[in-house]
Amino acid sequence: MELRKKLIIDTDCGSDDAMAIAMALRDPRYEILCFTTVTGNVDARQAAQNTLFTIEEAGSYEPPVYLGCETPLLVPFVGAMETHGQDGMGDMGLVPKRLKVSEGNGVLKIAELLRESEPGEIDIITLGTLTNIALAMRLFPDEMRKVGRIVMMGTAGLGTGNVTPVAEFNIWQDAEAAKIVFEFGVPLMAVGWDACIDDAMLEQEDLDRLISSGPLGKVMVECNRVLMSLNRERFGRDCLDMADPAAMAAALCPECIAECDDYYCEVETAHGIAYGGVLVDYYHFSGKPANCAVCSRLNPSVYKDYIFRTLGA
């Protein structure tokens, strides 16, 4: 039997968090050797117990889940609220009924389970604000360095941002750990915001093909509903920009990928309109050698179709 790739899913759970985690879970071909949450959408503890509920909901396999950072390396939290709900998960008061989250800590977690891991064994999957992996870098660089890839959800991609017009949501809740991240020097994957709109939208027909399906595509599509009253002013109709589906979708099931190519990048930190931008050399101006590749585009029926088979519709 072909062993499964492992993975390590970093999360700041809010309700598109959610139903990329009940995809990363009911994927056969890979292995979750854990969560580890840090502070974004929402706190890093609500994030955790969101994590949970999603885990109990997947229906499939129970990683342990660890609590990380619950604050930005130097900036304050803000947070996601509007797009998400107080809770992350569209208000709909949704708990775990009986997973806990596990004794440790997150980063020191990531460290573990990389220390005694084979180089390139271990892929970390980001869907989330860096800080967790921007500090394990620094404390742990030995360790991190035997990452085989991290995949992050963050950027604009190559196009416009979706909290400030450069900037990307994960990027800006922290850019001193982005950039800590895209400097460290492992293998890198962004998948950008620009991945998850357009024709990759998840339209009506979509959502009514997950919310007919069962249980699980009914609850991933209702916690969404505060996006959803969101978007129907900034797109004027029902529909959802799943960012995290769209990066766990390029990071487990590359026949999603429909654009991905190597850049130089680099994130801004000074803090003015820029703030957390992310600087994609399209060009090439820098000559500096790539040190990210950026999927901005998805296949949108192979992507829609994963998302189908993942959660049961």
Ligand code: RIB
The other form holds:
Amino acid sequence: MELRKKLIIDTDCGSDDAMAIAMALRDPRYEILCFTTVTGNVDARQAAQNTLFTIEEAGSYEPPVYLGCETPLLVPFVGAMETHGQDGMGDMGLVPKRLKVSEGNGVLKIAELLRESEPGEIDIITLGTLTNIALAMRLFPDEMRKVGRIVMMGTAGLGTGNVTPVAEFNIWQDAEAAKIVFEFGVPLMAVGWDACIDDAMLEQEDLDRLISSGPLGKVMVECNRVLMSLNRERFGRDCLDMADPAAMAAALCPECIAECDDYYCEVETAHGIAYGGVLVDYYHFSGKPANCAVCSRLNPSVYKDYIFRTLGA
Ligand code: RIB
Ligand code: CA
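Moving from the form predicted on its own to the form predicted together with this ligand:
Now the complete complex, all chains and molecules, led by this one.
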């Protein structure tokens, strides 16, 4: 059997993270060494409980979950409860039945796993703010330089922000951390929010297929019910912009990618109207070398088929 690619997944597990986590757990080509949680959608402790619930629901193997940083580096925690619910999972009372958070700090665990790895052996996928990754880079630069690549759900890609006209939430909730990550110098791919909307939006027929496929597909849609009601207002119909599943698909199933190019990217940390925006130097005005591959569009049918295949729908 071909060696499985090793992954660390860092998450602020809200309801769209949950779908992405279940997808990754059920793709046999990858081995998730651990999950680390970070404050973003909800606080890192709640994100850990949501991750444990999702691992149980996915019915696959059960990697350890470690608690990471519980506050952004400098800015206050705001969260995204209006999008994912107070508990991050649609306020349905979804709790793990059996699994517990593992002993040890998530940032230290990332460094430990990389220290023990061969260069390039482990990829990191981030689904939340970049606080843990930034701290690992500051505290353990030699270890972090051994990472294969970091694939993030983050930035507005080549489109509009989702918390301000220019800023996407994962960057906006800790732009100082994001600046550290973008300037560190390891291979990065940022999957922008624009990759999960328009023709990549999960529409009613997609949602019906997931709901009718069984308990996992059903709960992965239902836990996104707060986002669904928000979208009824924002887009005028039942639909789900699944940002983390889009990033997971781009990371684990590159055939899903329709547009992805290398650009010089810079994070705005000045506390003005553009805070948390990531300037993508599309026309190379800066003359600076590219530091990030920006994935701005997925192939809708390939992407959705990947979701259905991994979730058993
Ligand atoms: O902007 C969308 C991102 O912010 C997703 O990762 C969502 O879970 C929140 O973390
Ligand atoms: Ca997330």
